[in-house]
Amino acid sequence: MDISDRISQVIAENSVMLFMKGSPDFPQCGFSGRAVQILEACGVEFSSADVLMDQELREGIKEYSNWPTIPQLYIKGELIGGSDIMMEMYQNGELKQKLDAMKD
């Protein structure tokens, strides 16, 4: 299995999937930090893997979502973004909006 599938086989098990620089208890990263920070406040559960422990997936991701920065959010299968775009996403609604419909 490359690396595609693995990512792809990991999203589509994680209806919450962050990638990120260390692991929700201990970030590597300020942003990776406050992703989690934001998912915590939204009071979902994800998962997470830490890309900093796997250099095929710490370079496979980026070109899997075409997407040059580190942290992911996947929500459901899709792309949301990085942390800039969470806080957004977080501060207008829209994100928990997301999150809340996805329970349903």
Contents of the next structure:
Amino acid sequence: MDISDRISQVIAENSVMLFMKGSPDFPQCGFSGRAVQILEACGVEFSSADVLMDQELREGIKEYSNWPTIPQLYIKGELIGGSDIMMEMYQNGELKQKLDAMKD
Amino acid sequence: MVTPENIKEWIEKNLAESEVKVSGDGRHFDAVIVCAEFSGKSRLQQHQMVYAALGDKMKDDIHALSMQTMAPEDRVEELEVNK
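The structure above corresponds to the form predicted on its own; please give the structure of the form predicted in complex with its partner chain next.
Following is the full complex, with the preceding chain placed first.
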């Protein structure tokens, strides 16, 4: 299974999927840490993958999404963006809306 | 080492009619980009347009870039809000 199949499978199987540096308990980068805080503030369960532990994933995810930075958040398979966009959506309520819509 | 001026230049060169303000410490940068081509685009698409303008620079030279993107009409609203 090549890397992009692996990625699409992970994204399909996890409705809220965060590709990050480090883990939620031990983020290894400020932006990844902020992404985790935002999801925790929304009180949503999410899965995460540590790209620092998997170089193939680290490069593969950037190709897959045409998004050159980490973290990357996916909700129901859709790329939401990095921590900037997550923060903006969190502040204007869009993120909560997307997450609530996912529950129905 | 990459400077804010480099980033401003790279973006403005590849993103027509864009107005860019960049600050940063050589590793982490903050950019505000106003561009006519952003209108009607989602925040995600706007950011992808900036990344495309930066191309490989994003892979090699720029470690962290925070972005605020807006179309000219959004900026006008934003300025009024801050009054």
